[in-house]
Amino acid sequence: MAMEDPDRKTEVVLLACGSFNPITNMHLRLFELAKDYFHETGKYKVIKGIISPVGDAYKKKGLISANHRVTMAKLATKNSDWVEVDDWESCQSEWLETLKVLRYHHQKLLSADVTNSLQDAVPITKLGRKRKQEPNRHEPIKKKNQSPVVKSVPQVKLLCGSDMLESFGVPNLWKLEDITEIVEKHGLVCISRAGNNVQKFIYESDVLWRHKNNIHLVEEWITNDISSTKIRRALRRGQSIRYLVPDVVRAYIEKNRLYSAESEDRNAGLVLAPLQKHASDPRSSQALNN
């Protein structure tokens, strides 16, 4: 059997966006499965996983300062050597839709190579100093429109779980064209949940279903049903939550006094910014399931 050679898989990004109010352990599986899965089909490597926190123009009942949430997010990964957490889209003054987020990923990337094929190519060389010819020295000779061999840009994809997924069905959520651009140009991966009939639901959608190959399905045959929901009532409650969120996720909350009756009121009787900004939109995807 032929050795599969690692340069020659696709390298991924995963991408979740959301809210991580708070991040729970949950979510740090959710990338862990991923990788798992990306891996074990021999064709992708994943390099990095990237959380990023909503802002608090999201409007979110019950959501609290997103300073607070980046700082558990990065408590949570502090550990991880592949997972990290980005704050440009919590420190936009306005809501921003995923898709934005994703295209920002991407172009970061694009940035990053184009910067790292150009410091490959140019010799560096000392200002002021010209370089003796050595007379036996090799120069290649440059054809015409000849294009270095660039290695291919990572692809970001979104990280989700099947509630996620799902959402796409809700009027006013999300626009059509962003649902479309999403699954066409960058991927989904979708983690499902026990109970949820994820599949039933790309075949009764026309735009999921024509993009089916770049929806990744992983099954979760560990089950684990935390929620920020439930780690949140449980909070509000006086009830332990250890084991449920990371140690020092749990220290950061009991310090700062998080997630109370109080907290879960912020935003309340607000309509959710995606809803107000889509409300008025014929883009929105109360078309998906057409």
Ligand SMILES: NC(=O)c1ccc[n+]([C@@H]2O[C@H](COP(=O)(O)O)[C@@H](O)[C@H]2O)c1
Contents of the next structure:
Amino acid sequence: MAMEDPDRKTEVVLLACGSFNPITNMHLRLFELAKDYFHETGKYKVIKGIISPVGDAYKKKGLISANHRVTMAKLATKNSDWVEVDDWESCQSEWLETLKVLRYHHQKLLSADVTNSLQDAVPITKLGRKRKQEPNRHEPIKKKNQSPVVKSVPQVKLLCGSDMLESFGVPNLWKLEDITEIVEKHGLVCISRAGNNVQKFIYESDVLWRHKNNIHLVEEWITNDISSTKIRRALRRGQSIRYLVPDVVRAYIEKNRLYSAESEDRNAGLVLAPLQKHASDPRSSQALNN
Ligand SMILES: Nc1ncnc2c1ncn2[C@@H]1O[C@H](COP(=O)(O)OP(=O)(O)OP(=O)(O)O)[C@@H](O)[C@H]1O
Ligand SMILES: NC(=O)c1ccc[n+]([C@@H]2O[C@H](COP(=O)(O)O)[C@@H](O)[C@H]2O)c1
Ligand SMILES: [Zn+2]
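Having seen the form predicted alone, please provide the structure of the form predicted in complex with the ligand.
Below is the whole assembly, all chains and molecules, this chain first.
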């Protein structure tokens, strides 16, 4: 649809899905690492990051209410000018496949784009004023004789750690068609995490191998294996979590006494929603073994 411009960079929105129970400094680092990676390729421009905490219907053991998890994520990103929290997923009454969350955000950008181009259709005499209203201040100012460039819709890529990518291989957790659509239509950005060997994992899967150009592996050299599990464990033991999560998040957890032995028992004995949903579906049982 757009005039091809070799200098024009592909715009990317990064979407991170997960429990964020609670959000940690490492979750925030994922976004910074991915953004640096894309900008270093010279081909992409990361315009936004979205954190989408999973809803309560996910039924993971120890998962505290989405309300608190969303609030903490919002506190944590208050000072970021490009990462935001979206609570659409967490407001759904049922658990949603990650693919549906990706589709939703892509769709949302599409409709925003239509609205924008409708606005653009109105003749604008004072270009200067129009510019100011645009959210993207880093766009180079268009040269006079250039034909108007129709903005293409940004790609929404799933941002995750290597453990999430490797979870594609867990029986009954993911549908092969979902994995295929994620890597085919959207793309994946995977940050290395201690204990995972993603390259080998991709090599051993035909679908992932086929779409490996759309799977971006980012090496984290400043390794830091903070995890929400370890944060909750420290809290149960009365140990400090300072400098592991943003200070506003630490204060919020303390004020509301969010994590305890009791909270860790939430959903105990329940089956994780995706397992429950896909267990009877033969397509998901051995998703990657072909
Ligand atoms: N230290 C880390 N390195 C790389 N990726 C990470 C790291 N911590 C979290 N992630 C990624 O962040 C996303 C959200 O993860 P999640 O909410 O499960 O956090 P977590 O720290 O893994 O929590 P938990 O210990 O409860 O599983 C996932 O894609 C996960 O792989
Ligand atoms: N089939 C699927 O789409 C599928 C399966 C398992 C987990 N997930 C998602 O991956 C994330 C995993 O988060 P946790 O690592 O905190 O369990 C969640 O956002 C969850 O919804 C998606
Ligand atoms: Zn995790």
